[in-house]
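Next up is one chain by itself, shown in structure tokens, the form predicted alone.
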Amino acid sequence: MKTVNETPQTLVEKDQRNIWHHMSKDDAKREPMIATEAKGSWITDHNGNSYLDGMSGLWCVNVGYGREEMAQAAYDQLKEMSYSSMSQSHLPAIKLAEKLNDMLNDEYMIFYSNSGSDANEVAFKIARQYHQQNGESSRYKFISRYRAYHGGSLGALAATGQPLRKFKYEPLTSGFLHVAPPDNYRKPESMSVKEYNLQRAREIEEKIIWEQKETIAGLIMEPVITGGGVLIPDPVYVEKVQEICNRHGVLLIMDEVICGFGRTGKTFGHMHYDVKPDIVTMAKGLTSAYLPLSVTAVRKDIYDVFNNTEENSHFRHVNTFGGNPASCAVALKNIEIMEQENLTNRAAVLGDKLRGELKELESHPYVGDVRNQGFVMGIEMVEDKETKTPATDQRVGKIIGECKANGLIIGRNGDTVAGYNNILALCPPLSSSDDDLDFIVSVIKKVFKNNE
């Protein structure tokens, strides 16, 4: 929606008078960037400035901005039928569920919601009820990892392992436990990466045993911890976690909200490992954020426990907008674009190139580590390379500010764990061109050069 006869200052004044921004400090004092247009990997603000969006919005605009075929898919569906409750069904939902099962290469039942938080809340409710109806009513607890993010609603936030996101909102939903994730940059010097990752996996088994294994319903994990600092496990970790879950009757819930739909160079992040999750949650890249939609994919043998005539054995959960016909139509078009343009493979190629071009940052006095999985990258900033002391907010914020001043938006693991919000994040659209990548590299090199 383009503005008419509105000066940039008028827009700012109206914004500050009426809008409470997400995650923003000093909201009443800061001037927001008001986006007015977007195309490809670029967005334009109210002052006419253009920026390459190195974060795909909030880790979500995988196919890039301004796709007319996406808008057309939504328009066509809205014109034909704008709404149908998922207590029944509709054609786009059926087609999308079938397509998702093809992509998952397995048989799941698809439950539609609106957001990643919703999808994870559904997963927790399903897991608890499944165990109840499967004769193990004592199983209600979930294990998650510190630094992971699983959503902002009370259950999903309880699963989240970022204390700053929870501070002043507790007590949250009970029954959520946390263990440390593998952080390979900060592993003990005496251990190999595999030894360290196996140790971290065994800590999950210890937690299961110490908490009484008959009380553990599920374990939720991102294939790569993204917003918590781009922490990439060794494959031995994920595969050991599945083995532990299977041995103790614990459901493995894979949170693919960010890692899914090509971001990591595979269709889903867990496909980098030899695992088969019991439940898979997805959102963001499912529609490339053109419309809200999320999915909780549940293994069919779990679903079968709900599919009986016992009173109250059905899943008693409803979501007004979950599975909206237009959202499902957009998701199908989004997946079609990804396949036609081979964007999953493109993510792997772009990620490798970005990692190669920025390898030289490893010698920068304030860079401790540079890591990526596909087209998502973390640059860990430190005050001292020997002690690995995390960089200050001021140092990290200066890099982000200078990148923006040079036309590049990057992110960080902000408001996660006190003292460890020191990791810059890059998550550009998978459709980014070679020129876009060259621009990202040139700006980052220039900014770090100016901050040696």
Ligand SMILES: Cc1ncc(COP(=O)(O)O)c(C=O)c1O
Given for the second form:
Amino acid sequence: MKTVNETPQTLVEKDQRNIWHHMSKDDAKREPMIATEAKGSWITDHNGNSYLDGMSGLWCVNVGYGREEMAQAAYDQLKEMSYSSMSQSHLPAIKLAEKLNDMLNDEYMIFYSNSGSDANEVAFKIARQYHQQNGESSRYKFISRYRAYHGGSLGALAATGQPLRKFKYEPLTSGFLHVAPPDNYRKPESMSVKEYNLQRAREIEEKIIWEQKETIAGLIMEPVITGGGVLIPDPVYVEKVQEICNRHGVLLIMDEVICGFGRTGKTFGHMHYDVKPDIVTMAKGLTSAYLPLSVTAVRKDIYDVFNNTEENSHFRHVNTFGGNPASCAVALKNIEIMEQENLTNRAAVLGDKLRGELKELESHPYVGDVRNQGFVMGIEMVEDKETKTPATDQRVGKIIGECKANGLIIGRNGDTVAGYNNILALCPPLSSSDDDLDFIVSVIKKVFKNNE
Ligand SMILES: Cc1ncc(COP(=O)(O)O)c(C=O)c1O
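May I ask for the structure of the form predicted together with this ligand now, the form predicted alone having been displayed?
What follows is the whole complex; the chain from before opens it.
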């Protein structure tokens, strides 16, 4: 939709009059960036300014903007058969489920929904019902990590470990417990990375035991905590967590909403480790956000516990839009593009290059740590490198603002844990060109230089 007959000023006024923006503090005064066109990694706004989108929207536009074949896939499917609920079936849903199982290298049952939050809610409901019907009806609690985000609905928010996202909305769904994640930058100096990661994993086991293991239904984790500050575990952590879950009958739910679909340099983030999740949730990069779609992939042996004729033992959950045929068709096209262009490998290559270029920032007075897993990077800003005191909001905001003024959109772990919203985030489209990467690097270096 082009801005024909609308001056930028009238658009802004109409926006301010009518739209309550997500996460926004001052809608009435703030001039929003009204995106009017986007192609590749670049967005144009209502004033004709261009920006490289170093966040892929909300960590989601993995194949980049403006792909005609994605629009065509949606158009063709909408024309042929626009809707069928997932109580029945349709061709794109069947093809996509088969493809996802190929990608997961296993046999999962694919449950479709609309968003990452939905996918996690479905995972929690399935896990609780599974234990009820599997002779362990006392298992209802979930463990997750502080600092991680799992969604905005009341259950997914309860799993989220970011108090600023919960404050004033509580009480949330009960039965959600939290443990600290490994934060290697802030580990005790006396410990090696491996010792520290193993200790963090053992804290999960302690939690399970102290809470009475027969009450724990599942553990949800992202392979890398993304929106909560790009916290990258050592592989020993994830593998130990799997072992602990297995030992105590706790289902391992892997939230691949951001890490999936190539972002970390593997098809799914958990594939960096020797683990096999019981449930995998996906959204965002599944369609590169061209249309809404999410998936809860559930291991067959869990599904089997639902697949009988006993009264009320089926999964009594429906959503109108989940598995929308056009969304599934777009997801299939998205995966085809990723494969044709080898974008998962590209994420690894671009991530390595980005780290190679930006690691030198660690000698900047206000940068404590630069870290990445594939093409998602965190730059942790501090006031003092010795004490690692997190940088102030003002200092972090100034870097983000100056990057934008120079044509680069970057993100941060905003509104997560009070005093710890000090980590800049970069998560550009995996289809970014070498020139795009050079642009990102040059803007970031320039802005940090101005802020020494
Ligand atoms: C790791 C993770 N899980 C779940 C969600 C929730 O997804 P949605 O916003 O589609 O509900 C998000 C959203 O940012 C996320 O980053």
